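Presented as C-alpha cells, the chain that follows is alone, the form predicted on its own.
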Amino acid sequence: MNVDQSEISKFSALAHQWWCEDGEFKTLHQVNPLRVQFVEECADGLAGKNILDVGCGGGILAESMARKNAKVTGIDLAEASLKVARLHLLESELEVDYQCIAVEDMAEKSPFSFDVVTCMEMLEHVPDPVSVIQACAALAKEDSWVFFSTLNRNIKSYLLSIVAAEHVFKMIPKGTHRYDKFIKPSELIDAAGKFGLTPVKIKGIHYNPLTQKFSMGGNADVNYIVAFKKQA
C-alpha cells in the first residue's frame, strides 16, 4: 500500500488536536477558508457537487464543502483521525461519508464518480506521489476538477516551511516536513498530464508572520495550490 507508516503514526497521535483551532492544526483551521474559496471559484460553485477530499485527516476541508451544500466523502488510512471527523459530525451537523481505504482502492472501486476531487497536503506525506495523482484523476468525472496543493521544492521553501514554521514560530509540530518529500509545480503539471489532467490555476499560499495571517497570490515559490481540469 502506499502508505508511510510512521506518517500515519503521527497524525494518529495528534488526532485529538484536529479541532483545536489553537493547537497543532492552527494553521490547517487559518488556511481553510482560502482554500474553500479557492475550490468553489474555480468548480463554479460546490452546492449539489459530489466531492472527494483524498486525506481528510479530522475533516476541516470535508466539513467546509458538506456546509457549502456538497455531498463530501473523505477518505483516510489515519483511522484515529477519521473517529475524530466522525465525532465533529455531531457537533457540526453535517452529513460527511468518512471512509478508511486508500485512493487507489478507491479508484478500484469508484472511477468517474465525482465532480471535485480534493486532495491538500497529502502528496509530501507518501512514498508515491505519482499513484495519488493518478487515482485522483482517475475517480474524477470527464470535464471535473482535481486539486492539489503541496510545497515547493527550493532552498526559500525548506527556510520559511521548515526552519521558520517548524522550529522558529512553532506553527507546526516539528517533523511534520521532509524537504526531499517536497514537489515543484512542474513536476505535478508534468505527472498530473500523463492523466488527463490539464492545469487551469495556480495560486501560492503565503503567510504573514506580522499579522498571523494567509493569503493567496501569485507566487508559488512555497505552499501552493493548482485546479486541474480532467480532459473530456
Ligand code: SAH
Second form
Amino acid sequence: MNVDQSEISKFSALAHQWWCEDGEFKTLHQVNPLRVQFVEECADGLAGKNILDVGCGGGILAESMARKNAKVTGIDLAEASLKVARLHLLESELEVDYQCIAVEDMAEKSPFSFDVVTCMEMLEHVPDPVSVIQACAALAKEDSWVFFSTLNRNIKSYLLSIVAAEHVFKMIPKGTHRYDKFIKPSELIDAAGKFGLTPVKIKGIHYNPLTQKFSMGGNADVNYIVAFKKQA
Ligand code: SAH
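Switch from the form predicted on its own, shown above, to the form predicted in complex with the named molecule and output its structure.
Time for the whole complex; same chain goes first.
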C-alpha cells in the first residue's frame, strides 16, 4: 500500500490537537479560509457538489466545505484522526462521511464520482505521490475539479518551510516535513497531465511573519496550490 506508517504515526500522535486553533495545526487553521475560497471560486460554488477530501486529517477543510452545503467525504489512513474528525461533527452539527481507506482503493471502488477532489498538504507525506495524483484524477468526474497543495523544492522553500517554520518560529512541529519529499510545480503538473488533468490556476501561499498572517497569490516558491480541470 502507498503509505509511510511513520507518517501515519506522526499525525496520529497529534490527533487530539486537530481542532485546537492555536495548537500544532494552527497554520492549517490559518490557511483554511483562503484555500476554501480558492476552491469555491474555481468550482463556481460548492453547494450541492459531491466532494472528496483526500488526507483529510481531523477535517479542517472537509468541515468548512460541508458548511458551504457540499456533500463531503473525507478519507485518511490515520484512524485516530478520523475519530477526532467524527467527534467534532457533534460539535459543529455538520455532516461529513469519514472513511479509513487508501485513495487508490477508493478510486477502484468509485471512479468518476466527484465534482471536486481536494488533496491538501498530503502528497509530501506519501511514498508514491504520482499514484495519489492518478487516483485523485480517476475519482473526479469529467469536467470536474481536482486541487493539490504541497511544498515546492528549492533552497528558499527549505529555509522557510523547514528551518524557519519548524525550528526558528516553531509554527509547525519539528520533523513535519522532509525536503526530499517536496514537489516542484512542474513535477506536479507533468504527473497530473498524464492522467487527464489540465492546470487552470496556480497560487502561492505566503506567510508574513510581521503580521503573522497568510495570503494567497504571487509566486509558488514555497507552499502552493494548483487547480486542475479533468478533461472530458
Ligand atoms: N489535508 C488536511 C491535513 C494535512 S496533514 C489539511 O490540509 O488540513 C497530512 C494528512 O495526510 C494527515 O492527516 C495524514 O494522516 C494524511 N496521510 C499521510 N499519508 C497518507 C496516506 N498514505 N493516505 C491517506 N492519508 C495520508
